[in-house]
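As structure tokens, one chain now follows by itself in the form predicted alone.
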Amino acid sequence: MNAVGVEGVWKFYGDYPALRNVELSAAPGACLALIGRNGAGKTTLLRTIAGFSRPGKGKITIFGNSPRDTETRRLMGFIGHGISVYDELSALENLTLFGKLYGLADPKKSALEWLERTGLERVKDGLVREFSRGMRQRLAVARAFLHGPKVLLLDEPFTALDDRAIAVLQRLLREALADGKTIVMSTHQLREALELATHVALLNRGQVAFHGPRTAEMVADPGWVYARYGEG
């Protein structure tokens, strides 16, 4: 069983397709880099993915279920644009909340051992409001990870990231692969993308214009896809 199924997926803003007939799946264990210009589609289909906009056709699975259903959605582990942390709590508060959220059998220490791995540790009590963007950055990648999701969804996550900020999140994500999660990632960033990926979509106005594996080919240059299969 596919982690992630995409089958026949359309997505309407009002006439417009913005995700059209997209056909893709990722297996347990596999990184999934989505890559493709801007407008392309690629937040689209994340969010669609995680469950958070329904399809107008076609069907999302993970493990064969609802990305909506309750169960399915703490499966997963979703890192967008957005921090999503509450600025008037603490670092520990904030992870705390989350775990019971998620049903976690002892949230708090679980939070400690997040807040540890990426380095918040000597700052739990302090208020998220008065954190560097860095250091909030670093707790959202916590947040993310914090429940033991088998499938991460990451919108653009070097985008913007401050370089302690991506040392943490490249290290958490190849223990997940190492551990067996499943990653589907957006990214223009794709030299670190492809040291990361096992397979590539590209998407073009929509569409997939490519899925298959990550080759020698892409890692040697990056912009190799897109040579041969994007726009002209």
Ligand code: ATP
Second form
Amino acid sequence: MNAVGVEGVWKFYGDYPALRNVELSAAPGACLALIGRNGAGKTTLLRTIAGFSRPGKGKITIFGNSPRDTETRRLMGFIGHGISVYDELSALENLTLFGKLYGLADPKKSALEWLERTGLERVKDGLVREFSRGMRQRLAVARAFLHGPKVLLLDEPFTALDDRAIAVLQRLLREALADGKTIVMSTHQLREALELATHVALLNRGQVAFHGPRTAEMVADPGWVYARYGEG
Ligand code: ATP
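Moving on from the form predicted alone, kindly provide the form predicted together with the ligand as a structure.
The complete assembly is shown below, putting the previous chain first.
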């Protein structure tokens, strides 16, 4: 069974089809890099896969189930635009709160573990509003991993990260893959993404122009897919 299935998905904003009959899948343990120009539909697709918005037509499945089911939501971790943590709480309070929402057995223990893994242990009691951008990003990463999701959905995860946060995220993503987790990530940072990806999909104006395994050619020349399948 696929970890992520996208079957004939259309998404309209008014009359405008932001996704046109998208067919994609990711097997368990795969890392699918979603590439495409600004406005190609990557964010729309990831948000639809995450169950934040419904497809106009077609179907999304996460291990065979709707992403909108409560049980399925627990299987997913999301990193996207806008940092989904509370400014007026400390880092530890944030993660403990989210751990409670996810129904973890020991939310504080999990929170402390992920603060350590993202290098935020030392500032765990500091208010997030006083954090640097890089620290907030690492906290958002910790939040996405906290509940042990099987599927990670990442919208431009490397954008606006400082070097340290990039290193932390790359390490965690490698560990997640080694652990059999599935990743779908949109990105403009081709080099970072292609190093990690097992598969690549190119969106052109809401349509899949290419979907296939990542090859050595792509790693050697990150622009290869665009040159061959892009819109010129
Ligand atoms: P970027 O790389 O800039 O984030 P993207 O590939 O993620 O782009 P989307 O953000 O998914 O692309 O947008 C796809 C298309 O849908 C664009 O033409 C965009 O203008 C349009 N669009 C996105 N969100 C909305 C919305 N809420 N209402 C109307 N149109 C939208």
